[in-house]
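What follows is one chain in structure tokens, specifically the form predicted on its own.
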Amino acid sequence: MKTLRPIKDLSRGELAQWLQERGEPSYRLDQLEGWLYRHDVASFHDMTNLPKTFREVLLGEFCLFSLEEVAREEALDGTTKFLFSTLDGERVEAVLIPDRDRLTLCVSTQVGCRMGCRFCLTGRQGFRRNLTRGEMLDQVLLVRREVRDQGRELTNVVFMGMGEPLDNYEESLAALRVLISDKGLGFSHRKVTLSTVGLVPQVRRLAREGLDLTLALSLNATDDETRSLLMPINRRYSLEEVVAALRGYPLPPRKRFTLEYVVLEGVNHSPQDARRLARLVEGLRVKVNLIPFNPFPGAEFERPSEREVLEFQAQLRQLGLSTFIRQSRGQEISAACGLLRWRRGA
């Protein structure tokens, strides 16, 4: 039996070449990509302005989706965690987060993760493989179809689910380009965020790409000793090197870097931490997102009290840092990243 290729794993250039080899007219590329990325079709049969014979060719060559939903959990606040199965039987999560007038999808870029951050369940599960561009895009497309059926629309996409996007650089960037392309999903660059632990060479490479999106740094500590304890990658790229890479990044006007800061009880939220953080990013346009730790089975750390998080926020604001608390969502479901996958035995 012939193995079908996931069609969204092909770049625009590769798809154009495939069409040319079959003698299709040049306009067929825009028609096909329109169906793939802008219309919520469930089958090649639904691509009604394509000739029937051509749709039969597509059916014989490609699969339309590289993921299949196998489970979901929905919280009282509307947060929904989706578990998808890949064609080779791996499991990957995406999380839909409603917030006032926004509807954000958190997308995974790897099955597991190589970074090994001690506060992250995905990191403790180890690394299986990179996701393809098509598998990342299908997370967005499958969830978008779901929310459109409910009369809603996705507004934001964040690459901060399972995995480190810049450790899967080529595929992540390919997916991001389709997300913000007018020929692709057409998201505004202001609505797309990539989060990284701070892989310095890749951050510098990203700075040269000319890709206008929001960059978030998973910081989580203000001194190298603590950050190396929490995040092994800091032993390779120190805080000084990571922040230097941000200083060399061409930040567009009116944009800020986002600093993601998981607050761990008794570990990283002292007044000294606040002062060190202010000194570390002095002169950079940043906002700080404080994230109270989401416990998971076997976690080494505890969640701080609301009072402690508010006090740390106040200290940072007094030092001139725009600081927000990311409210925990979906606490009654598998809230920690990777937890639904873990509970399902993947």
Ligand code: SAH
Second form
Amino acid sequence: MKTLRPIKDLSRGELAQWLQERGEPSYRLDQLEGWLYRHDVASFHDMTNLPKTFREVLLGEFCLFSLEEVAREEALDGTTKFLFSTLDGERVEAVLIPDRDRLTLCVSTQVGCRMGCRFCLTGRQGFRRNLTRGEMLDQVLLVRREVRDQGRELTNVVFMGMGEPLDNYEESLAALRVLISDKGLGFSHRKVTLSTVGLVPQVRRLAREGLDLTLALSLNATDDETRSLLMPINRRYSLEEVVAALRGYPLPPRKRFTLEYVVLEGVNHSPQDARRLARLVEGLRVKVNLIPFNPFPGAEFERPSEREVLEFQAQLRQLGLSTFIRQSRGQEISAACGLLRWRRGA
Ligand code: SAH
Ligand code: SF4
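Output the structure of the form predicted in complex with this ligand; the preceding block shows the form predicted on its own.
Following is the full complex, with the preceding chain placed first.
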């Protein structure tokens, strides 16, 4: 049997060319993209303003979705973890996080991750493969459909699930462009965040893309020795280089970078860390998100007490840094930061 190509894996240009080769009128591209990204249809059959014969051509050539939901778990706080299967049987997770008037979806960009951060379960499990643009978009589209069925709307998308988005640069960027395009899902730039471990060449490249997304950097330590211990990538790109890449990034007026900082008991939250952090990012517009470490079996770190995290926050605030504590969401269903995993039954 012919394997059908997931249609959202095609770029706009490829889709346009495919349509042209079939002699379709030029307005067909917009029509088709409307169905793919803005309306929630479950099948090519439902694309009612396309000629029936053309819908049949689509059916013979493409599949509409590259993911299938296989499980869903909802935590007491409303956080919902969606487990999807890819066409080749890999497992991918996306997490829906309700917070006051916001409804944020945390999207995965790879199956596993190559970066090997020691405090991250995804990193500890190793790498399987990159996700395609269609697989990233389908996480958003399939969850959006559920959310819309409940009369709500997704407000934010964060590329902060499994994987390092800038280690899968082309596909992540392609998916982000569709997310924020009017011809795509139409999210505002401000509502889309990419979180990176700080791959310097890719951050510099991203700076030239002219996409004013929110950029989050996982800082996690304030000296190279500690950061290299926690995040092997720091041996390649030092703190200084990573921060220099941020300084070279064209931050739109009134926007700030997000610095994510996993607080590990006794490792990275001393008064000296607070001072070093402030010095490191002096003059940069940033907001700091402290994430108390989410433990997992076999982890070599511990979660700090609430008092310790509050103290670190107070020290950073005193140094003029706006600092927030990210409450762990959905912990009992392992939906919290760093607890996503691809292993079946793990
Ligand atoms: N690879 C990207 C995005 C995915 S990780 C990155 O590292 O930025 C998303 C966030 O989860 C990162 O800020 C990371 O530091 C944090 N994280 C990973 N493991 C964690 C854990 N066990 N507890 C708390 N936060 C964790
Ligand atoms: Fe990968 Fe991010 Fe986890 Fe590090 S923290 S291993 S970069 S997913």
